[in-house]
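Shown here is one chain on its own, the form predicted alone, set out as C-alpha cells.
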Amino acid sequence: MKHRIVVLGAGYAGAYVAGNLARRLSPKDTEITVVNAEPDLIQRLRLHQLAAGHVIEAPKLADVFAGTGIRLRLARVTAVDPERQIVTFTDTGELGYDTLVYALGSHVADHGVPGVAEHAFHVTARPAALRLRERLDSLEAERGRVVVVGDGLTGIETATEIAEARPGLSVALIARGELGARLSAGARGHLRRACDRLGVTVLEHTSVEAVEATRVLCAGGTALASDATVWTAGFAVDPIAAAGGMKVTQNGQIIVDDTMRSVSHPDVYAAGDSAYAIGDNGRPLPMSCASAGSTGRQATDAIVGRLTGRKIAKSKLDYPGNHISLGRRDGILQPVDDQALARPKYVGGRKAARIKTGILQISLWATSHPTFGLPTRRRRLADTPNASAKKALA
C-alpha cells in the first residue's frame, strides 16, 4: 500500500511542496493528491493589480502538475479529522491520508468591525478581486470615491495601484497609526511623496468603527463618504485546523516545530500563511510569499527526510525585508535586520518597481514549474510505507 500524501491548497506554498515531493519521492511508494477549490494557480500578490484593471496570468493547475503524477482534486475543504486522518469536502466526499500538508492560506480578517462582511471589498481571493474590479469599472464615469482601510503592505499597494490605474477615482487610505510606520525614515518620505503624486489622501491615526454601504465611520464621529470600501486591515486563517483539534494560535494558524510539523499531530505539516513558524531570529514569520517559500522548503525537506530515513536538511527561516509596489513605475525595497526592524537604507523608484516585478515573475515561474532543477533521482521510502509512517511519527 502506497503512502498517501495529501496537500491542501495550491497557492505559493502548496503547489511548491506538492511538486517538489513528486520529484523527490518514488511513485512506487507514494501517492500525492493536491486539493484546491479553484482550477487555477492564483497570484495572490498581484490581486490588487487585477482589481485595478490589469490582466494577470492564472495558469491551470492541471497544466502545472502535468507529468508529475500528482492527482488534482477540485473541491473546497470543510473539515480535517487528524485522529482518523481524513479530509472532508463540500461535495460530501472524503479523502484519507498518511501525511497531510496544510497550506490553505489566509483570508481577510474583519476584526469584528460591523459592516465589513456586508459592505466591504477585499483582494485576498480572485473572485473578490474581480468583484472589486467590476465595481471600480462602474464608478469611473461618476468620479467615484474609494476608501482603502489598512496601511499594511496590501493596503498601500492597493491604494496606489487603483489611484494610478484609475486617475478618475478619488482614493483615500486610512492608517491606524503613522503611514509606513515599519519603514525607515527615508522610505516613509518616499511613500508620502508617492501618495501625493498619485493623489491618494492619507488619514493617519484613524481607527474604523463601522463600514456602511456608502460611508466609513471612524472613531470620534468622523464619517467618510465611500462608493467602494476596500478592507485590507489584516488576515486570518480558516478555523478548520482548530475545529479538528490541532494546536493553533488565536488567529487559527497551526503551531509547528522548526521542521513545519504540527506540535500536536506529527503526521500534519503546515506551510505558508497557515503555519505559525518561528524564524531564525526568534520571531514569528509574517504572512508573506517569502515565508511561503521558506516554510514550504522546510516542510518538503522534513517529509522527504523522515519518510526515506535520511537526515533532515534545515532551511533558513528569515525575512529579508519588504518589497512594496506603488503602481507600475514606483516602489520601495526596505531591507530589515535580524530583529525585523527596518534598516536605514532603502531602494525606491523605478529600480525598486523593476525588482518587485522580477520577484513576482520568479515566484510565478517557480510555483508553476515546481520540479525544475531538482535531481531526477526519486527516493524510495525507508521501509514499507506503513512502517515508514510509524517510524516518522515515533
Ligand SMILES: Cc1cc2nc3c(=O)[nH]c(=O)nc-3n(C[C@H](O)[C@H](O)[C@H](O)COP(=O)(O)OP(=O)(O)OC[C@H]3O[C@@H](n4cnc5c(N)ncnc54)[C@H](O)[C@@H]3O)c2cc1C
Second form
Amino acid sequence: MKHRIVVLGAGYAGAYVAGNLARRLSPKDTEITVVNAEPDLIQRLRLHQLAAGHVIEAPKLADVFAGTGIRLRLARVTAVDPERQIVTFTDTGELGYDTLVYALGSHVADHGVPGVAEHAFHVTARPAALRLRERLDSLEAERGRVVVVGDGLTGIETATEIAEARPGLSVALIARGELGARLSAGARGHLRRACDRLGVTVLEHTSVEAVEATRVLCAGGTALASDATVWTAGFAVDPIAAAGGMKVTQNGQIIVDDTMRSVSHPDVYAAGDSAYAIGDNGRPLPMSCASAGSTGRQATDAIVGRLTGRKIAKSKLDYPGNHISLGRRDGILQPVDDQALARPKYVGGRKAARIKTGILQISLWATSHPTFGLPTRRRRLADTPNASAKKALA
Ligand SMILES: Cc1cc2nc3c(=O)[nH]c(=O)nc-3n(C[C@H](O)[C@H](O)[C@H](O)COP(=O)(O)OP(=O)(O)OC[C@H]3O[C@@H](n4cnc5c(N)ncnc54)[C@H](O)[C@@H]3O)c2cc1C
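Given the form predicted alone above, what does the protein look like in the form predicted in complex with the ligand?
Below is the entire complex, every chain and molecule, led by the chain shown above.
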C-alpha cells in the first residue's frame, strides 16, 4: 500500500509543497493528492489589482500539475478528522491520508465588528475581489465613495490601487493609529505623499465600530458615508483545523513545531498562513508570501526526511521586509531587522514598483512550476516500523 500524502490548498504554500514532494519522493511508494476549491492558481498577492480592474493571470491547476504525477481534486474541504485521518468535502466525498499538509491559507477577519460580514467587501479571495470590482464599476459614473478600513499592507495597497485605477472615485483610508506606523519615518513620509498624489483621504487615529450598508460608524460618533466599504483589518484561518481538534491559536492557525508538524497531531503538517510557526528570531512568522515559502520548504524537508529515514534539513525561517505597491508606478520596500522592526532605510518610487513587479513574477513562476524544473531525485521510503506495519496489513 502506498503512503498517501494529501495537501490541502494549492496556493503559494500548498503548490510548492506538493510539487517538491513529487520531485523528491518515489511514486513507487507515495501517492500525492492536492485538494483545492478553485480550478485556478490564484495570485492572492494581486487580488487588490483584480478588484481595481486589472487583468490577472490565473493558470489552470490541471496544467500546473500536469506531468508531475500529482492527483488534483477540485473540492471544498469542510472537515478534517485527524484521529481517523480523513478529509471531508462539500460534495460529501472523503479522502483518507497517512500524511496531511494543511495549507488552506486565510480569510478576512472581521474581529466581531457588527455589519462587516453583511455589508463590507474584501480582497482575500478571488470571488470577493470580483464582487468588489463589479461594485466599483457601478460606482464610477457617480463619483462613488470607497472607504478602505485598515492601514496594514493590504489596506494601503488596496486604497492606492483603486485610487490610481479609478480616479473618478473618492477613496478614503482609515488607520487606527498613525498612517503606516510600522514603517520607517522616511517610508511613512513617502506613503503620505503617495496618498496625497492619488487623492486618497487618510483618516488617522480612527477606530471603526460598525459597518452599515451606506455608512461606516467610528468611535466617538463620527459616521462616514460609504458606497463600498472594503474591510482589510486582518486575516484569520478557517475553523476547520480547530473543529477537528488540532491545537490552534485564537485566530485558528495550527500550532507547529520547528519542522512545521502539528504539536497535537504528528501526521499533520501546516504551511503558509494556516501555520503558527516561530521564526529564527523567536517571533511568530507573519502571514505572508515569504512565510509561505519558508514554512513550505521546511514542511517538505521534514516530510521527506522522516519518510525516507534521512536527517531533516533546517530551513531559514525569517522575514526580510515589506514590499508594498502604491499603484502600478510607485511602491515602498521596507527592510526589517531581526526583531521585525523597520530599518531606517527604505526604497521608494518606481524602483520599488519594479522590484515588487519582479517579486510577483517570481512568485507566480515558482507556484506555477511546482517541481521547479529541477532534476528529480525520487527517494524510496525507509522501512520504518509504520511502513512495515502497513506492508504487513496490505
Ligand atoms: C490583496 C492581498 C495582497 C497581499 N500582498 C502581499 C504581499 O505583497 N506580500 C506578501 O508577502 N503577502 C501578501 N499577501 C498575503 C499573502 O497573499 C498570503 O500570506 C499568502 O497567499 C499565503 O499563502 P498560502 O498558501 O498560505 O494561502 P493561499 O495563497 O491563500 O492559498 C490557499 C489555497 O487554499 C484554497 N482553499 C482555501 N480554503 C479552502 C477549502 N476549504 N477547501 C479547498 N481549498 C481551499 C484556496 O482556494 C487557495 O488556493 C497579500 C494578501 C492579499 C489578500
